[in-house]
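As a starting point, one isolated chain is supplied in structure tokens, in the form predicted on its own.
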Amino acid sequence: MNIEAQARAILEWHQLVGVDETIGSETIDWFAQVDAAPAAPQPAPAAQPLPSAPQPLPPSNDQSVKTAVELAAAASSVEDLRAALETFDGCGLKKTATNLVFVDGNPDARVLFIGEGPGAEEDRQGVPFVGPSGQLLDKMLASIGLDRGDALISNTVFWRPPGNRTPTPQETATCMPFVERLIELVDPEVLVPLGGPAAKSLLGETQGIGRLRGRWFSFETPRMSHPVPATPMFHPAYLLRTPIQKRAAWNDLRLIREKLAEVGR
């Protein structure tokens, strides 16, 4: 092999293994080269946007709470209450939701449910309970003789939470006041929560949905003549998913009709 294919070979092969670059027999100080370089030309600043009108800030969750208590006070029938919620601002969940879902059923029900957020289902429709749990749950209205003529059916926040998720406590506190609102205008002689949310927020309980169930609490607001005996139950949505626990909830079922009974004497 001559001189010049002996060479074109080594290159070749360091050219293989990675080589990039060759070593001279001097050391480069390759930080002074650097240095040393020409700075390149700074681009010109760029114009500034001429300063625009200042945002209105968002409400506090206090500025909202007291606008709340402030409308559903002033509402003196359901249909009061839903109008005021229509103008109502202070819920995060109202911009990314499609509807208000308020209640469903009869205003002069004896029984009132709460559950604890819209679907997807409702929020398209407006209506709460009509998705695979509202259908189990007027199957369980029925196992005890009622329909939704007999119960109204509402949640604990009036808009669908993004993606279904539960509902964070500044949200619950936003709505409370027309939640309460609504109890002293329905006035039912028994007050169902339905699923854990639903019950610590009505109720002001710490315990699980499993040791709540089963029980009879008190509901009262300052307002209200007289408390309204409430018993939380797993929501209907639990139930799909836990199928073992609808005997669990047959029982609460037999409770509120017992309890029913008991009161109309």
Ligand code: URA
Second form
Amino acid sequence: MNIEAQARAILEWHQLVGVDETIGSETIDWFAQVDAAPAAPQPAPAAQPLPSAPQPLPPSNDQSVKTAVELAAAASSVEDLRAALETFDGCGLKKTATNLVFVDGNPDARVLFIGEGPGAEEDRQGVPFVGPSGQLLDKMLASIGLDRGDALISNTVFWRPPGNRTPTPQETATCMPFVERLIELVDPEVLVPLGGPAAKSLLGETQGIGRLRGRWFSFETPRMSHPVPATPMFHPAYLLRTPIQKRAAWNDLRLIREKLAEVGR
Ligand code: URA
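So the form predicted on its own is up there; where is the form predicted together with uracil (URA)?
In what comes next, the whole complex appears, and the chain from above leads the way.
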């Protein structure tokens, strides 16, 4: 096999096993590091000169959440909140993402949809729900007479998890103060968590999305003067894989339409 074919074979193998991100230019051979670990205590190594610019330690998760709470609380508009997120380095996902993916749509909307986290296309464009799930979401909105001018769309984390994995509880916790502030600032009439992870982190529920969808919950933070009615739905990505559930999704969309008509401004 020539070198080019060999390189292509390695690349194809990486894609097959789900490696779709390069997160560092140096490869780390963890096995070699384990092998090289000393079996018995070794004499202390000679003191090394300190590097001229000491590397800052990454912030602890508690500290990151505290910073997130402070930054989010200081924002008095959705645009302020975006600016605060641009400066926030407390979520590890930022290191591997191409772009911040914050909101799309209308900040004065009556309905706010919150998905799980950006995918590859969202990461490239810096806009939520622009990939295949987003195209289905647009059709779902259209089915109840809405478009992105009538809704605001965001996620529970604002940077793409590498390889589209589920965000860790730490990653979700560091973004949550911004999500909560977003809901406070938009003050929607209806909040729609899309998919189980968004429903669980926003509503504090432990049941699966199959049991949560089609029901009303309320969302409130201590800073809000009134609770927001919230109804979780199946995530559009799930509906693409499981079209039989589109019937349930249609019922859920009707619930949203009815609620909007009921609370009509
Ligand atoms: N899935 C999500 O949960 N959010 C996006 O923005 C895109 C896909």
